[in-house]
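Just one chain is shown here, as structure tokens, and it is the form predicted in complex with the partner chain.
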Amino acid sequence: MLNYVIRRVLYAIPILIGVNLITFALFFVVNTPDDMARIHLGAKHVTPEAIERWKVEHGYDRPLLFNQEAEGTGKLTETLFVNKSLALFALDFGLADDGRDIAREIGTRMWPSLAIALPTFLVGLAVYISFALTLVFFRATYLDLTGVVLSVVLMSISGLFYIIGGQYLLGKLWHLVPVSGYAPGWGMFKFLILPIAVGVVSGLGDSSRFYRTLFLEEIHKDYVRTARAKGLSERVVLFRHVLGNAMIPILTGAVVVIPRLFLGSLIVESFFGIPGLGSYTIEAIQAQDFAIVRSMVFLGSVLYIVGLLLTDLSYTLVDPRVRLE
């Protein structure tokens, strides 16, 4: 397995270089360093000298990909791409264009994102699986039908509606929780209830339907019949045998999501005033802060690769037949 892990880590290097190159190309197709300088220097009294000074100060005065004036390998290394990208592989994110330390900002903002995303994920997973198993237990009855219709209805509603509706009912009408906001420490509790509840309810429809389909595939198999024949209770049959055997597709969907929980949600964080990484990314895009954008894309890619690797490794835990060579 170690060989497999090493091989996957090595595969990650060209993937990350590619992601970096694409991000770089896409960003600089839309924005020139002059554009970035203009955005950062504001709308008034911006002189060409100020633009040049800003570029020199932030290292955007070099050619993008090929430095004709340099000699030898400098033609490739003394470029914006290499200069801005190489340090990322050592997880040195550097400074944002407004001078703030990006790693520190990520370290600070990661926790509010996790505080929302992790409970939403865990509570959601438990609720969706339980709900789907309940529907499977009552399959082909009016309860199953009602559950499926409810799921379809929930799926059809926009995520934004849940947020605004939740804020209206729980925050504005019933005065039970703050409409939005965040506080560090234990003070965060009252701010988390609403976004977590909204996150769980908004995902109930599609996740439950997905899991219900998986469980229905399993419920008619021989090992289930055998388990029942052994006299096991329906709870054990469903939660141990059916759930256990449906774990591979569940893990495929779930484990890969875990690393991405760090990156936060753009809409939820914005509406609930959560100072997480989702809002950090969107602010950076709006401000054309390439340093943050490339760091977040790079981090997202790394986490995604880690997520996929963890997913593969988790297969060996739930299915002894899987061997990673």
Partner chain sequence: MRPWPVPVFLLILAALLAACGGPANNPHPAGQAGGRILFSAFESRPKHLDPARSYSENEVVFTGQIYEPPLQYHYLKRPYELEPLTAESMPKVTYHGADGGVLPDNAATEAIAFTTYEIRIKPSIRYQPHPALATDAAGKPRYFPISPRELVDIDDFQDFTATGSRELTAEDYVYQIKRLANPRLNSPIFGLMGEYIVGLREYGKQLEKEAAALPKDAYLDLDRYPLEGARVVDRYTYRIRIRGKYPQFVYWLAMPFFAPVPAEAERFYTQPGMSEKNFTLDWQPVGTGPFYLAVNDPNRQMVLRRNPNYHPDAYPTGGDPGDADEGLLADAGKPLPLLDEAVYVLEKEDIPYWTKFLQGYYDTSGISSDTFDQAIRLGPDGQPDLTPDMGERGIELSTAVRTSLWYVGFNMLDPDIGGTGERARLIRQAVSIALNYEQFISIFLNGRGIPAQGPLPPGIYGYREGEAGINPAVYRWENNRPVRRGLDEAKALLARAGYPNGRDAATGKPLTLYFDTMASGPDAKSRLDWYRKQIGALGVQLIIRDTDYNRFQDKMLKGNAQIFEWGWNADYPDPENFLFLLYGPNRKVEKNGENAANYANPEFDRLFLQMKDMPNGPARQAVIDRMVEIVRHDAPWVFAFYQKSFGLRHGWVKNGKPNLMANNTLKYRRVEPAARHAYQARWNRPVWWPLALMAAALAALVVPATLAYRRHLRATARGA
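Instead of the form predicted in complex with the partner chain shown above, give the structure for the form predicted on its own, please.
For this one, just the chain is written down, with no partner chains and no other molecules.
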């Protein structure tokens, strides 16, 4: 087990370097350091002296990947890529282009993101699995057909419709919850009800249909027929045997949620005015703040790799036949 974990961690290093390199290349293909200086200085006619001064103050005065003027290893180390991107491996996020500490911002903004994403994930998972098991329990009936049609209809609707519709119906028309905003402390719960509800409803269609397919594949296998032959009720067969044997694909599908638990949802946080990491990333992209963008991309990559590793380890808990070698 330990050897497997070490091997996976070593595999992650070149992956993270590649992600950093691609992010770095894509960002500077769009904007040069001179363009970034003009954006942040906020003037139409900026003098070359002001541009050079901004680049020196923010560390963008060095070459991108290769420094011909340096000597020895400095040709590679005294570059923007090493100083701006590889420093992330030491969890040195540095300062944003506006001077704010990125690590402090991440530590502050991750809690609003978790406050939305974690309940949405847990409540949604319980609702989706319960709904899918109900459809399987009443399979080949009108209730099952109605549930499948409802799932397809929900899948066909854009997520923006749920956001705008929820804000109009629950917030503006019925005045049950605030349309948008956020408050620290216990006051945040009234602002989180609508985003969590929208997140659960918007994922009901595709998630329930996916879980229903998993359970239907398991329901016709030999161990299910054996359990029924022993006299077990259909409820026990579904919830104890079918659900237990379908946990591996369920855990695999949950991997993609782990980065979002910390990084938040870009669209939801922007529409509901939640000061989380999702809205932080959107604001950084709009401001062309490369320091924040590279930090968020790196953090997302690390969390996704950690999620994959935790998923592989959890396989050994839900299925004793799985061995990590």
